[in-house]
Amino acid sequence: MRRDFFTHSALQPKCGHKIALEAFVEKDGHVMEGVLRDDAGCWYPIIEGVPCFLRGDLRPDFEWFRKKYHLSEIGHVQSAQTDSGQQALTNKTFSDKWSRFKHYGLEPGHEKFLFEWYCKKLDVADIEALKQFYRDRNHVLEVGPGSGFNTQFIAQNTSGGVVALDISDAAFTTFQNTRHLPNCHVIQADLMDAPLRDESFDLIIADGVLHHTPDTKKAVFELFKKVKPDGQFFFYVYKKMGAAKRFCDEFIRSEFTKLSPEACYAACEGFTELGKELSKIDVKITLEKGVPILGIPPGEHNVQRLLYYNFVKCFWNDAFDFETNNMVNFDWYHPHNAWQHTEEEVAGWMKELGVSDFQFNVSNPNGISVLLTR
């Protein structure tokens, strides 16, 4: 954490109103260990360069840190998260994932696939247009940055500042991958209990994150509060798929969420191999009528994608090695929260929020990309 972040205009602790920094260890312009204290007597540790604002049952055990720096005990402060037990299980999934795949999106060959997908999600023509989309933003918030590959891209292409927020240990991975960027700050916090002022950001990005919370709609509404008037908010959530895909997903998840991350990675290897072998044959078929009851449209279908979108997750992309492809399948089946939604449902959220300026961007069949202007 850079020293200037604790004076960031968007930062507002939940207990008090003012905040002060006490640095214990500094390196390369960052406070690597320290505390942020508010005027209500709460303190928030900075560990490995990342300030942690988690509260209640989501707050890790910092007794070792308290004793190391002779800090006062603080009472149990309830967080806004009412289903913290279930969320803790989801956090375990992503803490493990981003400790294994620290360079996802940063490896040679990853950028073309991932940023071309972002172009579709944000409805911009190409990578240069994507850079332009970020260029004049003053305050950007990315929620759930994972490895931080997109956080880094945004920070490199904006004249303003970027805050990355993650509830899991992915915050530490993002920090390590963005610590060289002076306009980038990383915090560990719950988006439902974020220490950030309302109406502080002119752009918020939450890509593939909100459906992993206990309640997608509540998460959308909470982040919407943080958007400035005339600011924009992009989020991507899972789309409700056909009956066969939902059946398979529910059955597999009911088994795989019981597994440790290590065991689930192993269990997903069969799906990854299936995707790989189907991709090798690259067979296409044409359905004149489609199968409407299963949500399969008419037209030309790649067989691997036909199975992938309509029956079982068997992701494969030649840009990734086997382990990274397997991680994508793990990401689908291991998280305890993985809600799916319809466009009609999401449009209803927009109506409740009073948002009329929004668009659904076509990025892939199993997700809903939403870009709104407040």
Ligand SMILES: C[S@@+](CC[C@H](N)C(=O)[O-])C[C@H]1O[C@@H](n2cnc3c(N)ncnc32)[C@H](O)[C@@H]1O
Contents of the next structure:
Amino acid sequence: MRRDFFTHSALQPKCGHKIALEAFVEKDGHVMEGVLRDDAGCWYPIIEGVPCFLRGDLRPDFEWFRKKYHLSEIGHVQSAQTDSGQQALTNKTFSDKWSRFKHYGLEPGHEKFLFEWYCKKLDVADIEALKQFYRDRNHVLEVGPGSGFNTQFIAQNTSGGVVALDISDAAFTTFQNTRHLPNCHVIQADLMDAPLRDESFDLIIADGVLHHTPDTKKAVFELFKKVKPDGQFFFYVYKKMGAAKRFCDEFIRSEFTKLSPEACYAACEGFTELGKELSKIDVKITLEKGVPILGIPPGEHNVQRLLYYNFVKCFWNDAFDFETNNMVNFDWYHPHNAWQHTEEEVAGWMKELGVSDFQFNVSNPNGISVLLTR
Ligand SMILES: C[S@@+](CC[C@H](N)C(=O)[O-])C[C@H]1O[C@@H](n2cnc3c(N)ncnc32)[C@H](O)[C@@H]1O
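Same protein, different state: after the form predicted on its own, show the form predicted together with the ligand.
Shown next: the complete complex, the earlier chain at its head.
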């Protein structure tokens, strides 16, 4: 954490009003270990360069830190999450995933695939237009950055500043991948309980994040509050797929969410192999009728995609090695929270929020990419 974050205009502690910084260890312009205290007696540790604002049941056990720096005990604070138990289990998946795949999106070959996909998600023509999209934003918030590859890209291409917020240990990975960028700040916090002032951000990005919270709609509404009037908010959520896919997802998730991450990676390897082998044959078939009951439209289908979108997640992309492809399948099956939504549902949320300026960008069949202007 850079010292200037402590005076960041968006920072607003949850318990008190004023916040004070005490730095214990500093390195390369960052407070690597320290504490932020508010005037209500709450304190938030800074460990490995990342301030942690998690509260209640979601707050990690900081007893060792409290003893090390002779800090006061703080009373139990209720978590702002409706279901902090499910959120805590989901955090375990992502803490594990982002501790293993620290360079996702930053390795040769990843960039082209991921940023071309971002172009579709944000409906911009190409990578240059994507850079332009970020250029004049003063305050950007990326929620759930994972490895931080996109946070890094935004910080490198905006004239303003970026705050990245993640609830899991992904925050440490994002910090390591962005610590060299003076306009980037990383915090560990729950988006439902973020120490951030309302109407502070010109742009908020939450890509593949909100469906992993206990309630996607509440997460959308909570982040919407943080957008400045005329600011923009992009989120990508899973789309509700056909009945056969939902049936397989439900069954596989009911088994795989019980597994340790290690065992689940191993169990996913069969799906990854299936995706890899199907990709090799690169065969298309034409269905004149489609299968409406399963949501399969008529027309030409690549066989791997047909299986992938309508039956089982068996991701494969040649840009990634086997482990990274397998991680994408693990990411689908292991998190406890993984909701799917329809466009009608999301349009209903926009109506409730009073948002008329929004678009669904076409980026892939099993996701809904929403870009709204407040
Ligand atoms: C599937 S990863 C997506 C990472 C990244 N956006 C990407 O596209 O590669 C979901 C991320 O959301 C984070 N997350 C889940 N629930 C959250 C919450 N309530 N508050 C903040 N972050 C959350 C997870 O820790 C994880 O890093």
